[in-house]
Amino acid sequence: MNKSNDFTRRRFVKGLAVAGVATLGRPGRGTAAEKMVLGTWGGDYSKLLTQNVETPILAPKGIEVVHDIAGDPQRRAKLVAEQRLPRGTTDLQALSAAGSREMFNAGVLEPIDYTKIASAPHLLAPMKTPFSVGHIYSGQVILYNPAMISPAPTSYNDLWDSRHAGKVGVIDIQYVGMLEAATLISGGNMENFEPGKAKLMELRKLNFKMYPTNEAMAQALKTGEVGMCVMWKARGVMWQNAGVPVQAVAPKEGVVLYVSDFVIPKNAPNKAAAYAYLDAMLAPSAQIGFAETMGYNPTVSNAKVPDAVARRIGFTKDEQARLLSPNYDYIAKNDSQLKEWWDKIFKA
């Protein structure tokens, strides 16, 4: 694996042992006419920042937050494009570790000043990098309904047999998720997804369903549209809270892990809200409402899930023994090609 990606597995498990306890800090008011801009997905996502986030902890600040709702691959060719302006038109990004990578190399990011971020002491070493700040995290599994799906799939190769021919679901805006998926089986690796590309395309002999986005895959799966899918295990956690049918299987080829990240355009306008906002983030409320209603694992330590939902979040040993770091530099490398194959091979 690529020295750069220092975000290894045995570095993630060290820092999940990492625990401490101090008071939260605060970050300066804002003013009540301050506003900030936040790149995000839609949905469930922006909802719940909202919930969890800006309406409890940033607007009595004085802090109101816009949110500039697209896709990843979205936003991200927007900070490219915007780079050259004295002002972006963004103050903070949510993007996926790999994104952030990419914009990074692409030099679009400010460097993280921590000594701004009164809870950056509790971070979790795998989730603060020079340009990041992570905010949630979990790990991809296979969600399955055990009404649809007998017996219950142990291995990603379970998705392309024939029995399951027209219940599995693939989610659109999931592409990195299923190569990694396809590939794992296929004899590449997380430096190589070339052989996933040609394990996906006997998935479409199977009959599969493409859904646009995360929460249309919800619906199918409740609907018994479809009984199989990959996905991250915090989504089946809130799915089940929201009564989908799923239940949640860490494949025996490993687990690839997701971490959500914040970054900070080198050109955004409002910096100090920014900072304002990854504070906010950060607090043990927020992190704890993210794990009880989306089912993420917090990136923090002095956030203290309750135990129920910290079993149903989190991994076992042996899980944790399969944890997958992606190599986000190649991620970061070939994704507009991975994109493109995606959407003009894959779904042609």
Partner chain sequence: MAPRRSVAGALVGPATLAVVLGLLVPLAILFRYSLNRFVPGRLMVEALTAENYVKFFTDPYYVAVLLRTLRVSGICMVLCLVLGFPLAYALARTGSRWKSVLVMLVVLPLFVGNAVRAAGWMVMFGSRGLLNTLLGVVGLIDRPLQLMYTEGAVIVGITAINMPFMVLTLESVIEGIDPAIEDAAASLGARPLQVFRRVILPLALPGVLAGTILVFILGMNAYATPILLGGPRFQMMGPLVYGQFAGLNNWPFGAALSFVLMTATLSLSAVSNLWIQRRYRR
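If the structure you just shared is the form predicted alone, then what does the corresponding form predicted in complex with its partner chain look like?
Single chain only below; no partners, no other molecules.
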């Protein structure tokens, strides 16, 4: 009886030891250190992150990524609401550049240590800030239907041309883009949109049509309800792929940049995985995947996009000279009053 008991105890202890060694010896997959949460938009963006970054690059390294999907404003609210917590709920956040600047001003972001990102030397200069890493970028252009708008527009002023009255579409959620366009042709600059307000009021006399979403605008362009609008070039490429008959023109007044950023919250529980993610998303294969599918330009110099794609999504040297970076501090401080003006005065 005693012998039997001893034997069982020994076997039990041996078993524990074997199990422990086995656990320690396994790759880190599934352990807390290798899991991370990414706050991101849903839809294509989330899907492409999985396809181009997570499955091919991070999964083999044993990093499991969970997406916390919501709109940009909701995730910004969450970052601010969680700022007092010692451990936040996300390790990395995808935000528009304007949104990441606002969060930096709110003091919720971790300074980026570029020595921890192997691909950092390839990052284009405008895509690096002390608190954010640019993932993809595009620029604001004029999209037009050549069958309805001829000759091709060259300037934002063409949207105000009375010959095109009734053919111009405006997207409600793109109020900042429209204010930027109006500002650039009325003496304002990226630090003062006030002159643009008066210019936009002139557009009201030209019977423009307003649509609630980007998708509604695409539909209107497709059916010929309108023939011209202001939009990101990348979105124009996606619409072209979907059969919308539009061409893109970089306006002579300037091409306002749109950058999609990644930021690390100060209270991110797994910053090591966040840095691994930043490095993976800058890998040439991942960047080319986004360029080919979504029409956004790579933010690293070592991602060589096929020429045919580059011609459709990129900007010529001449156009690159006209790239304008928005003043994100101005937008962060004024977004609320600009939206209020848009709703109460412009849309009234």
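From a predicted model like this one, the values you see are computed outputs, not experimental measurements. Residue numbers count along the first chain shown, from 1.
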- Would Ala218 and Gln320 count as one rigid unit between these two forms? yes
